[in-house]
Amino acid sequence: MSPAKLSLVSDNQSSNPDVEAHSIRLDDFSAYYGKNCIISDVNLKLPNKGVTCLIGPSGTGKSTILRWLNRINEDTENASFSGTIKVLGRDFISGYPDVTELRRRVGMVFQQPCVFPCSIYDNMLMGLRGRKLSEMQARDSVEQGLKSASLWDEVSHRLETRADALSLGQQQRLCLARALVLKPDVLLLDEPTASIDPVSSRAIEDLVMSLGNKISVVMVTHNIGQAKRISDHVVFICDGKVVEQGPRTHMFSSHCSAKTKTYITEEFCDC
């Protein structure tokens, strides 16, 4: 299923020179839970367009990075960080006093679908609450969002059905559609295809590649084949540190480091 060609880019991207340089920048970033250092001294500069895949063994801090970028860990007990994070040219905390603005510009989809116990239609409008939309504008936003996630043809005749009645794959695509309605500049994806069927997984991969032509997508995946298919840039993280990063053509070639080669060929980390 090919995603519809829609305008999913925020107007902010054309007006801020910092956004043109880097969508995300981490300098000497370390994250902790209590006294435990989960990830240490990470330095990343991600362009404003393209798909960046974070790969590496479980428990190495990949999801922790995403959770800080979206400020989810801010309310997590004993979670702290050091270093700096800039999102779209602004400090991710002082530059976004209202966390709602950050989350509008930086969307996030989790490994497990997170739908609200209400209709598909109402789920799609959750992020648009507070905006003054006519009924026609609301319906148009819902339709465009669902089409962007290749879901419109499957649910257009039952928009009043509860979202949790959908299959897991459909629920995950609904979560993506709900994020895209806000026209984010950056989209964070934490293993979005890990728990869903192959058809939905391929639809999401197609969508991610299409979005990479317009915005910055940062995706955690344990599927090496998937990273080869969809990434523009790859970051290999092991034991809480960035082992190597670079373009897909480098990371999946004979020129990558021995540690990277071992992981991508044997899915074993000797860090």
Contents of the next structure:
Amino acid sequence: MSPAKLSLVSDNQSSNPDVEAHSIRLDDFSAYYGKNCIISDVNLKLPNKGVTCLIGPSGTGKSTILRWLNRINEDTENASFSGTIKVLGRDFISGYPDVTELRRRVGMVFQQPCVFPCSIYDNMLMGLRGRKLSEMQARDSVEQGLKSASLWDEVSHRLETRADALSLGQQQRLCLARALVLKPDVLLLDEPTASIDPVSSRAIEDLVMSLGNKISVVMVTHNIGQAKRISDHVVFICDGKVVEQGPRTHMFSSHCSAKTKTYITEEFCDC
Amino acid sequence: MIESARIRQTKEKCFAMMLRVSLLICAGTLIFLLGSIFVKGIGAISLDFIFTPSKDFGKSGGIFYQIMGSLLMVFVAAALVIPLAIGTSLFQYALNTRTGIGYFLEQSLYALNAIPSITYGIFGLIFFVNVLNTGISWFVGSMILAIMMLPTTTLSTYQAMVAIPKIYHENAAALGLTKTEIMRRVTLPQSFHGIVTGSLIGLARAIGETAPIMFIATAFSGVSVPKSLVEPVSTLPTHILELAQQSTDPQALQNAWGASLILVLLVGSFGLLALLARSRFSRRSPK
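Form predicted in complex with the partner chain, following the form predicted on its own:
Up next: the whole complex, starting with the chain shown before.
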């Protein structure tokens, strides 16, 4: 397969005039579950390319932000929001009357590997079903997606076997491949390495770093070392508020705020 | 005050004993019942008994048309109820039971499940036979059995749907699948075992029913395989009822036990298939 075919950069990104310098922009964004305010007045600008890590203690709203970026939280009971989010230059509600378009452009991989109980091949095509691909195109897409997640060599000879027979690490990479096959402009990762072994975790980190050169990756992680290794930009969130954000070099240097320093060095937050 | 180890052990032993007694009562009753039917019915069973029509109001001959009648009615009932049950479950699932209509629908299904079977029979007699003037018809009987099977099949399918971990739906939604696509590609395939199990349990219940079809679908004698929708059939439960009414005749009684054994075997085979379907098709949770 030619390198051009293997490109992971979305076709939308180069051709779409509405793409701003920032892939995602949150203005005074607050999110609620029922009456509980989970995050309040968040202002964020996430770049078009690179890896942005959201760090902070558990329960501070990192995943909630992520789940609103592609409106997965819309289906969650009692979830509501205020403020605005712009995704690829368009309001994430009014700019995407068809939510499936938003979700195809903003892919997401969750903490727990979740493959559908069918073959690896069918898992890969799950998001492409509506596109009426020929057999050849479908095969190419599957190959491209699996190669992009560094999984092709391991599964190319057994594409028809059930996906749940794979190891957890392979399942998580399959989830990534399944998202990448849609050629998203933004990829959201909600602690993708939290439930897998260190070797698989490292493979995903390498993959995330290479993806960061082409698209915007937003990743929630509790692993400070991981954020240090792979991020270009770090957002520290605590108690539902953005405490500090900036480039990795700033956030992991001695110039960051005292609160950030405490969290990064002691993994403790006194917000 | 902290209980002493001795008191705790005594309580444990009492609880374990209660469990054993409960098990013994349940299993003992079942074994006694099935054992009696088997011991008394096995003498009547032969190929002739299964494959020849009954004669002389069942006193002689076999039960071929009764088996055919029972199977015809329940399989047509299943064909009618399965699409309806899937549709109802999907509707209820999409509505979410916490909303008013969904809650009402779920409670209605439970209520429908609790209605005595004779009530269905009377409803069928009044509505179909008297009002719509269908006459005695096996197809009407199948429709009534389908209504009876509806709650069992729907609730089993619905329970299988709500048991699917939410993460599957979120993953499918994150891939840009619409709600309809999620239902078709995720919800339905993963609740398939519930549909099969519910249908087979519904079949097992329906095939043993006498009351709902006695007035509207069956004749006690003189029938064969129906050639149209509006003909009566003879079924195993009504045949057993007829033979039981002649229980002073030893031959009729022997045939009643034989027919009962065949009916129990049919019900048991549906139950067994339901168990097999559950283990074969049940969803594997994400690791």
